[in-house]
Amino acid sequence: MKTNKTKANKKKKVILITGASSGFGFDVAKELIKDGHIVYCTARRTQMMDELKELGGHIHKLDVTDEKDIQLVVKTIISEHKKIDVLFNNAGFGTMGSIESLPIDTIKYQFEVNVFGIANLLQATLPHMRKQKSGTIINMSSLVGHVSTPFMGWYAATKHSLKALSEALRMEVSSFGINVVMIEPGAVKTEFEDVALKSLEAVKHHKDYKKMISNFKANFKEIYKKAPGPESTVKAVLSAINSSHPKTTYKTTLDSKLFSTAKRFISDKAFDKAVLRQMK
């Protein structure tokens, strides 16, 4: 009996999740807690994580743009458990609008959350993972880390940045026993589409863009109407966490697999025409 308990304890991982108040972060946290892992569930909206707290999750407020929040949470985890086995960088959001029209302050905040917030978390956790000679870093990327479309350019730019950062990091830390994983879903039914559409409607566009935006919104809504739920993406994250040798990239939806592959085999002009044709 003692042997089984010891074995179970060895498998228990200390996991830090950002953006755990909803979407993929919430669903992954819920499954990990049920599996017996020690899960630090962080987000700005801590009031939305009562269910995770009841299940046994460690709830902490964390704004990824606030270095003090990050340092405090990491310090707490190390103080209580002496290690961090997994960092799941899930916090992020999408703003939509033309390249010309999105306010610079909005663009900067998009990068603060989706890129520099992750950079701060990496720099806070990597020293501990290097010291323990193990760890898994999972970055929530997207199909738009490969493919950029009208009115999603600034959001796609953050995911392109994250892809480049993840690939460099993967090579930098491989000799320290640290895995770096990218999760790349396409359209998935979460809060994303509602937040993104609201951001698009809040932007003041020139009338020249009116027809194209109308077509884009109709197409976007149709895509998300047919989009799958979060199950395949959640399953991929859990697989990466539970594997000692996870894949470097998990494309978790059919559109992610098809479009990122197609982009490599057709010309830029042909791809542009295909996207614009679909929007019409």
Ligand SMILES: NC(=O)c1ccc[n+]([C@@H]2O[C@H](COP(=O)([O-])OP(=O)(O)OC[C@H]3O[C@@H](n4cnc5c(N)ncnc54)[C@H](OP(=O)(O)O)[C@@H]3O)[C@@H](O)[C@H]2O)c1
Given for the second form:
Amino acid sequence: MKTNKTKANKKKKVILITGASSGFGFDVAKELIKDGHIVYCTARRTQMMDELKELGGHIHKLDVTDEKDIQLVVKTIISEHKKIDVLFNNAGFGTMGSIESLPIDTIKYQFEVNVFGIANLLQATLPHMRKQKSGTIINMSSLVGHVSTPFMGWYAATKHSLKALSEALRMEVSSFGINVVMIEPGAVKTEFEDVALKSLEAVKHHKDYKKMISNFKANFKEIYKKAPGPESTVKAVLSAINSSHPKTTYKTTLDSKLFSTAKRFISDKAFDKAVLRQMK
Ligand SMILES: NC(=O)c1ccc[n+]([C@@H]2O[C@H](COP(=O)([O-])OP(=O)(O)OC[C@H]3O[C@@H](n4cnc5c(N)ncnc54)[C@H](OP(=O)(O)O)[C@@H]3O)[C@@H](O)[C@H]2O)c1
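Output the form predicted in complex with this ligand next; the form predicted on its own has already been displayed.
Let us now look at the entire complex, which starts with that chain.
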């Protein structure tokens, strides 16, 4: 009963989610639809969102590297609802490999998805949020928005960029009634691990890196074996969406909280040593 009353009191929000076909995006979309919000669920693999469609989600194909897809979905939302309350920039992936060895085209694609895709989504939605004088933008950052570790450097570079742009944006749009939130999980069980390991296998490394790469791979698998599920991160995103004054940053897993604190209090050399020791 209490839930129904809360539901009735809560205003339906119009929400756009990228990367809703799996992991955090899928779970967040599911909860929001069940909660009665109007949710535009987007990704490249639309067939993976059938369950969201059955629940009442609006399913659209959207590749974040395709400006036309973005324009079309935003135009559809505005013509159907005249507003966008929430943009959840969740789509992304991690390309693994050494700084020296990743082909430039692979690095560029990593930035196309994790950074420039978000740039396009922001530029398409902000004019509407500014006009309506309200909105919440949630950017899916990461623990590696604060720290960078071997063979995750190019991925970490995209999440560091996302942190920098989110902080500037937060100040630029606060007077327009727009909130900007960063979500920072550490390792979490989703499809992320598989995609990351596949990307690592596709890279040709010089034999000098061989031992380090094999240690990295074993360590990465071990971390993900022990990693938590998406629940705490999903809860943080829902809390940011439901709050009129969300926090600027939600660190959603223990490793995220510990690593970013450690990085602030120990020297770079001590941090490097600790990371390299763990990878031996
Ligand atoms: N899991 C972790 O350990 C972890 C930790 C920190 C941060 N993150 C971040 O969390 C976000 C979501 O990842 P996840 O863990 O939920 O992994 P996931 O299960 O692999 O989900 C990734 C989502 O991104 C979408 N995506 C990838 N490339 C896309 C593109 N070009 N256009 C549109 N959508 C695209 C995928 O959909 P399609 O393939 O269907 O397009 C999928 O829905 C990412 O930004 C990731 O960097 C994950």
